[in-house]
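Just one chain is shown here, as structure tokens, and it is the form predicted on its own.
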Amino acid sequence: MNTEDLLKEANIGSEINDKDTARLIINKDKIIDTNEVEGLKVDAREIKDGVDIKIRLEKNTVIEKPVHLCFGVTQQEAVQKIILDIEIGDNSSINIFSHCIFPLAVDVKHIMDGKIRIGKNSFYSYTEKHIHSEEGGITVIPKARITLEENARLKTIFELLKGRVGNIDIDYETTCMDRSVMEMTAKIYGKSDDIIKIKETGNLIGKWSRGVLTSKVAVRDNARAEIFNKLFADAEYARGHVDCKEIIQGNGKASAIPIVEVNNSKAHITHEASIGSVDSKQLQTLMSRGLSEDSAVELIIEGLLS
């Protein structure tokens, strides 16, 4: 598989030749292509087994078109380390699509260590889409520490589009200042002997700050999932919610630990967690319409993760 195939897997087509679309394409530890747009500076440096990346968005800058990051490995065995340092200036906006592609992985480790600061009155969206091999031979370890300044907004989505999970261990922590808003969502389907670990923490330390942590996970066969979501509120009128839903099939195992901690009488946080098999009423309804049990289960899970 070459880099062109990698881009096809990521569904990156015309963007590769669009001078108005910012992008950074990496195959293992090699920078394949990069393009900057006005107001956005991308400084990428090749290091041993990976790339060190600094992204700077100037203040008062709105990037209209999504920025494309592609972190891929075309080998069956490899280590890829991504060091990511992002600064979003005040009064700015950016939407990043991050494609992580390991279609041939037999023994691949992808490690990401991110530090992100979102300036005052700014918006930062980060959608992370994964494509894995069917072998499950991938270990993904993403870690990020994120700070939202006053009135900043953060939206993150993590999802597996194709292939098996393998081993995944997510560790994200966000700190919210006054009137900032965070939404963090993870959607993963584990099969065979996949292992899913999600740890997401939100620190609501600013007045009127808000946060939502959402995890939607399904496991079947012998897959395992461990979800640890925590919201901490230490400021007046901080508001938050933790929502964890897990579906188990076969010998799958799942645990969910939603933690809410409130240290201010004027703050309010709620949580909801559910673990179980697919809804029997939904299952019977779909089967009555001609679907097999397996097809009905897959459709229900697809609905959960949509």
The other form holds:
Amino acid sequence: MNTEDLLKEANIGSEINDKDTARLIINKDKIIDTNEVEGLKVDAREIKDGVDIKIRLEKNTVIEKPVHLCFGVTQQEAVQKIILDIEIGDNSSINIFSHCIFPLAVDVKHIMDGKIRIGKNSFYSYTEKHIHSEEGGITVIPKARITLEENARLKTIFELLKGRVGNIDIDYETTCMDRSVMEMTAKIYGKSDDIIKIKETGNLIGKWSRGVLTSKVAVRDNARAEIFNKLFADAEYARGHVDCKEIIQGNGKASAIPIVEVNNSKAHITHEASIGSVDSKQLQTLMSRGLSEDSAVELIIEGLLS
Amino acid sequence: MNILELKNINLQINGNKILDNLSMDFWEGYIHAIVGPNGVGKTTVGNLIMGLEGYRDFEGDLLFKNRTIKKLNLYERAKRGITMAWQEPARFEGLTVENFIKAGAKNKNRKTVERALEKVGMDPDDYITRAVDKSLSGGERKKIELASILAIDPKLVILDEPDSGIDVASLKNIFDTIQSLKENGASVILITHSLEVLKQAEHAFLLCSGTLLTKGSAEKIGSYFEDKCIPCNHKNKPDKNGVKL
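Mind sharing the form predicted together with its partner chain? What's above is the form predicted on its own.
Let's see the whole complex now, leading with the same chain.
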């Protein structure tokens, strides 16, 4: 499988080859291709079983086109470690698409350790989309520690909807300074004997900071999911919400533990969690249009995770 | 010709008799109405015809085009061309109007979706990419449900309180859609306690305490219903002998 095949798997078109599009393509521990654009420096270094990456966005820089990071493993068995250190300068904006593609994985371990700092008044969007094999022999351990400086904005989406999850253990923690805003979303569909663990933490320590943690998970067959979302508010007028929705089918099992902790009388945090099978009203509506129960459930889950 | 026949149906739910020796014939290509005050079993009849869980274990028989469908489940009945829109439309987080309408449509293309939305008085450009969720009002979701029914080209449509949550301006769209269904060859059953909705029907059944009190032209049933049933002064004690249309 070559670079073109990897990009095809991720549904990435020719736009990635545009000279104005920043990119970094890695297969296991080899850097296959890079492209930098003005104001953005990508320094990638091959290490044992992985790549150490430093990304620096200069202050007062807006990267118009999405930056593509492609982390693939085309082998059946491998370990891939990605060390990611990202610094976004003040008054800047960037939108990163991270494609994690393991199409043939039988026994693959993907470990990501990220440290991200988003400067004052800056915007950082990170969409991580996983494409796995149908084997289920994959372990994904993404960890990130993120700091939002004053008035910074963060939006992350983690999506694993294609192929088997295998074993995933997400651990993201974000700390928000004054007037910063974070929005972290995870959407995962577990099948067979997949195991999903999501731990997302938001520390709203700055005045007027705001945060939303959202998890949408569906499990069927014998898959299991544990969601542990924590939002902590320790500053005046901090506002936050934790939202967890899980659909279970078959012998799937799910648990959700939303923790909200408020240490300031002027802060306010809410939470909402629901776990259960597909709503019978939705099901009967779609089945009365001629969809089988399985097709109706798939459509409902597809909608929830879209 | 009858498209649907209920024959001496008795239904109990949790030990309570809900339908009592109920027999009804629905003619093919007609718009029928089932009327009656709240709690007389109108929606139960709809759920029983559609084959919902909990409404399939009854005495008597249910014939669709002269064949029993008593043993068929909801999906199998839908596959034969029976469909239903319930009083409170479901909400689907993330499911777009386009994909919702396409789900059961015979022609799964965008044109079909656009045409169906236009028919119920909705501008496709305003709605097609929106989700069928809480961001839409109950009335909007109701019209989208009707659009989804138009797209599947059904043989028998049950509409439970089709005017519920609908504003006056949109009522005409709902009534036009009911007529369109008939023009397309569908038979329609309107479940209602609204005289306005009843006027859309050609033939009506008046239910009282789970039993058929009388049947006849929608006009006559409407007059009787308005005169004797609003308000109902003999709840749970239907007086069949007293009915004179």
